[in-house]
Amino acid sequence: MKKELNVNHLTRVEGHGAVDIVIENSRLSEIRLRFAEGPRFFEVITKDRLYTEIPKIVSRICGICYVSHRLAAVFAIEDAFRVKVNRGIELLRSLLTVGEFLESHSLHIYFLALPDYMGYPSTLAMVKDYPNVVKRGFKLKEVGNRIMKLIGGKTVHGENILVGGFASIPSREELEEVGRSLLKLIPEIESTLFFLDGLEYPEFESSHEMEMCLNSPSPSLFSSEVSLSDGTNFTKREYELFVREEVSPYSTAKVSKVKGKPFLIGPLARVNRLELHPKVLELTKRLKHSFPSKNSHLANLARAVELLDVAYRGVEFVEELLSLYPFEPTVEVNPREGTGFGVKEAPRGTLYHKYTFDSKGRCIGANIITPTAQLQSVIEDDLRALVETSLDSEDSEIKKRAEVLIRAYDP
């Protein structure tokens, strides 16, 4: 007997996807995770465009993590033109990333994942019974949005981020206000952390053998080196030698593997492997759940850990920025022929941009590898393991468990 379970529209994910589960003679026969977004051809659109246009174009890949796409493109262009920015610009970019992580992670925790664990169809349905929990989600998100608007120019697709720096920098008073906002937010994030730690998560162990993230102490800090959990480190220029992309027969997103295997990226991989801020590390020792962990559902708890890490880092970024203030918002950029590489930790995983330019700074080639493409294989492997342990359950329960697991990845 053969049956096929289909979730044709994955809800509460930051993209468009579907999953097909084929069960034959009471055994799992096939899993197909289909990211169904239409091809958008961003790598082709950048061809013949002047380097100043590239960050504007590729930031449209994602409305949630536009900062990561824009900065990864800027890093690659500056690498190609051998641009070196000052410390003030570096810090402002890191503070901007703090805003992006606050906005994206709080959106995911409170508005996409939490209804699953609280037994509600949506966050709006939780308002009557848990008004303060919902308010906390809005508060975290609002501070992230304000930082992105102040530094990036707008909460979505801000044009203040340039190759070589920023069109303008915040005033001293505005930076001081950001520091105060982050300090006020820390107790709210700690409450979020312990609230998520108190939830019951399905017992599950992922079969993935490899984890990958930038070789950096924090997702809000930048690096040109990538680290694998087997001890291998490689440079951004070697990215495509390790992360190999394949075309999927049933998904518009490509499938990525490293050393021929699916691999984990994103909050759980980072919290498993990065050195957390000392104050965050101390707090995590009091949690019921511990890291490193191979339970993919704990990615939600890992997001809360990262929220606290970026908030503490953000306060330190502000203090150092004020000590350097005022600083030049931009440095000189001189186009030249060559290829540049940019890597960055986006909220949902490692992001890679590569561009080749002619002598006038026009793009003649591009490659972008998104977190969604890199996660597809490991999500499918996890779904396979999950369904094989759920075959005696009702069809509706199998589909529900599959959706909850996929949402933990924030694909």
Second form
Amino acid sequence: MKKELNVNHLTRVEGHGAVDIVIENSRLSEIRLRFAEGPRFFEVITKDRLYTEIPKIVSRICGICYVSHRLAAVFAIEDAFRVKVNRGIELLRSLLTVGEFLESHSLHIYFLALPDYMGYPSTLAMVKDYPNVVKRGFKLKEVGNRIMKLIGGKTVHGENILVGGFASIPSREELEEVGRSLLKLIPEIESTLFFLDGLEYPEFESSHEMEMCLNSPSPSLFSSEVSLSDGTNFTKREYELFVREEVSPYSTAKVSKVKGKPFLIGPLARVNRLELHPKVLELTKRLKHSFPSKNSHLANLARAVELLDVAYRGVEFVEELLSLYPFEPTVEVNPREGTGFGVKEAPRGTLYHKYTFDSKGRCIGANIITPTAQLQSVIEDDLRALVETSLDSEDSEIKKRAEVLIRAYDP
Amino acid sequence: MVKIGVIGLTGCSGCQCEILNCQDALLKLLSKVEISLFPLAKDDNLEDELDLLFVEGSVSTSLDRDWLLRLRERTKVLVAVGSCACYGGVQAQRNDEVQIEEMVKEVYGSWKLPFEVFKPSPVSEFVKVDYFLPGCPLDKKQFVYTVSFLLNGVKPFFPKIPVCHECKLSENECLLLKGIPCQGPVTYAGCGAPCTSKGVGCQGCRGDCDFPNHEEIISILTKKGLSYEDALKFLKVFRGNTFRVRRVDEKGA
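What I would like now is the form predicted in complex with the partner chain, since the data block earlier showed the form predicted on its own; can you produce it?
Following is the full complex, with the preceding chain placed first.
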């Protein structure tokens, strides 16, 4: 007997995804995770455009993690033109990332994932019973948005993030205000962390062998080197030798493997390395759940851990920025022929940008690898393991469990 | 209860995120409307009939098109939100330069995808659109105004004045006069000029204002150092399909 279970439109995830589960004679025969995203051909639409247009165009890859795409592009272009920015610009970029993670992770925790664990169809449906939980989610998101708007110019797709720095930088008073709001937010994030730690997560062990993140896994600290959990390190210039992409017959996202294997990236892979801010590391020892963990559902808890990490670091970035104030917002940029590489930890995982320019600074080639593409394979492996242990369950229950697992990845 | 839907076709979800960022307004709205379709934010989605549907994203696949056509039949008022839904978005900027088959081949290696893919187009090329809220992303205040206007039986109206108007109200120095490429004179205001206030030239994400003089802005941009070609490309980034050079005396959009 053969039956096929389909989730045709995954909800509470960014983008369009679907899952097909084929069960034959009480055994799982096939799992397909299909991203049905309309392709937007960023590698083609960046071509023939001046370098000044590139960060703007590619930030539109994702409305939630645009800061990461924009910065990865900026890093790559600065790499190609051999531009070195000052410490002030670097810190402001780190602070932007703090804003992005506050917004993106709290959106994920409170709006995409939490309804699964609280038994509601959506966060908006939780308002009546849990007004304070919902408001806390709003507050976290709001502070993240304010930071992105202040530095970037807009909450989504801020145009002030440029090659060579920023057109203008916030005032001293505005920076002080960011520092104060982050400090005030820390207890709220701690509550979020312990609240998430108190939830029941399905018992599950992922079969992935490899985890990957930058060699400074804290999302707001940048690096040009990537670390694999088997001890291999590679530089951003070598990424194409390690992260190999293949076209999938049923998905518009390409499938990536490292050393021929699926691999984990994102919050859980980063937190598993336990290179956290000392104050955060201290606090994680009091949690009921512990890291490193192979339970993919704990990515949600890892997000809360990272929220605290970026908040503490954000306070430090503000202090250092104030000690450097005022600093030049922009450094000079002179286009030249060549190829540049940029790598960055986005909320969902490591992403890669690569551009080649002619001598006028016009783009003649691009390659971008998004976290979604890298995660497809490991999610499918996880789904296989999950379904194999749930074959006796009702169809609706299998589908529900699959959705909850996929949402933990936030592909 | 008024039934509202929010969906995303091919895009980045940024407009849907901006709608979620209307936090307090959303909570107030929930007492007056029922959000019956919003796959990014909820599970229990219904498609039976909608009073008001907000559509983000361009139509780039057969899945986009079929979903849109199906929903339009059941929707009283349809609003296109964001530059992708209004003009095709960044993904449409090379529609006139490269064939879709070529794009697919370059990215995927062959002309074979699990569903039909076509040139990214604005929603209005497939269905009737009642209101347009452009921007990349849309301006969240305009979303709130649109819902509350319609709830009160008032037609939403946002005058198509240029960004320069709001930039002057913000008391910014003119960036074009300072030599920074800026599309303020030909771009539809309503955003409050956040980019020019930071010192970044307007990037034209909201599309054309009324009577845009493209020829003149191209001539100014070329005097400021951009080549004619690059000036055209700069104007095309968000205007997608709808862009063609227009003079001020051509009248209207």
